[in-house]
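First, one chain by itself in structure tokens, the form predicted in complex with the partner chain.
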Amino acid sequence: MTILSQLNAPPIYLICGGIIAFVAVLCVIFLIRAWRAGLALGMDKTKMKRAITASATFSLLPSVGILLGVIALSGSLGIPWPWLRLSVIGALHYETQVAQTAAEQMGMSKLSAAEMTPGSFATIALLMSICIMWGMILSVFFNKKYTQKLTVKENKTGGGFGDVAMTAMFIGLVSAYMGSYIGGFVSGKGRFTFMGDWTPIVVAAVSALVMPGFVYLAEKKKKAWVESFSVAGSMIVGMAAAVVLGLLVK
């Protein structure tokens, strides 16, 4: 029996699938509670429906991207464990890096099925769990105090700057990533060589250029439903541009 067939055995699927099912149930509970609370507060049903639709369409493409992460890791860690890690808690960029470091600590030259043993798999899996659990631990101890403090502050100041600050923080987040794409192109292969990867810049630019079309339809043509699909639609065109670019450059 090869290591991959051991890692893809039904009991491993059962363990990982069971945890995923637990988290899925948890999401449904939160969803139903929030929906009911919204109705009890007199919130507009249409608004809540739009938030759900927009979030569902928004998440579709990144989820397919995450599926690729499962495929990439399945060659060395089997299918069920990467499936669990990337369905729950994990982050695409994190899993590969930690798994690789753990493999090196186990004396493996690289993360691969050829060098994997049941013991090294169990060790790598444990490290992947431990390294990224701190957000959850902090939530258990501090989420209540932290969110209550923020709500109180908001009430005291009359609901002004808190909202502005959150928007600004998000602008800062987007700017950091945009800057990294520009920096990657200009200095990615040596400072000021302009030899780095320019695909992310083109993809971001195309996606940003498509977005006004959706905004126009939503705001000027009063097709509010379009807004729910605006980010997903722009992303598809941006990603399609990457495919075209890949074919042209090749």
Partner chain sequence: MENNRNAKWAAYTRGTHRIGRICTVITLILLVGAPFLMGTYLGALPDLGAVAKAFLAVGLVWTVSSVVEFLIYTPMLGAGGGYLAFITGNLINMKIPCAVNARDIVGAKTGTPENEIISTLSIATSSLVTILVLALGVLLLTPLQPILQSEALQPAFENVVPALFGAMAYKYYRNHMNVAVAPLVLMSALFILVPSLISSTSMMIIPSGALAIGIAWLLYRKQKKGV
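Switch from the form predicted in complex with the partner chain to the form predicted alone and print that structure.
Partners and other molecules have been left off, which leaves just the chain.
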């Protein structure tokens, strides 16, 4: 039995599917409670239905990015585990980065089923879980006090520290990714192997060029709904560019 057969075994599906089902049930419970609370406040049923429909509609295309993440990771980690991670609390950029880093620390040249062992998967899955749970734990104890401080700073300065912090973190994250891509290319490792050096740079460049198009439509053409689809759309176009260039190299 191959490692992927083990990772896609029915018991793994049962465990991961059970957790996802539990979270889905909680979402339905909160939806029902929110509906009842809206009625108690005297809100218009028609407007509430429109809000639910709009939320469901605008959640569809952005979720394509999550599906792409599941597909990308399923080739090395099986389907159930990426499905669980990206359905409940994970983020695509986080899951892929931690999984790749953990794989390298386990002595694997890259995150792939060919080099995966049960021990490697256990370590990767453990790190993917532990590294992201601290946000929830710290929020339970410190989020209320932290939010109060942010509110005070915004009222005094007119600007939000949270916005600045998120922007700085995002720039740092992008810089780290681009640095690793460019470093791998400049180092000359696998210089003539398209999938080893060029693909990340090409995907990043194409996605970066597509994103301003969505911003232009949302801000200049007043098509605000496009903004919800910008990340997923850029990812799809970037991945399509990688496929096309891969075919050209062959």
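Here, rigid core means the biggest group of C-alpha atoms that superpose within 1.5 Å across both forms. Residue numbers count along the first chain shown, from 1. Since this is a predicted model, take the numbers as computed values, not measurements.
Superposition of the core reveals a Cα shift of less than 2 Å for Lys110 between these two forms.
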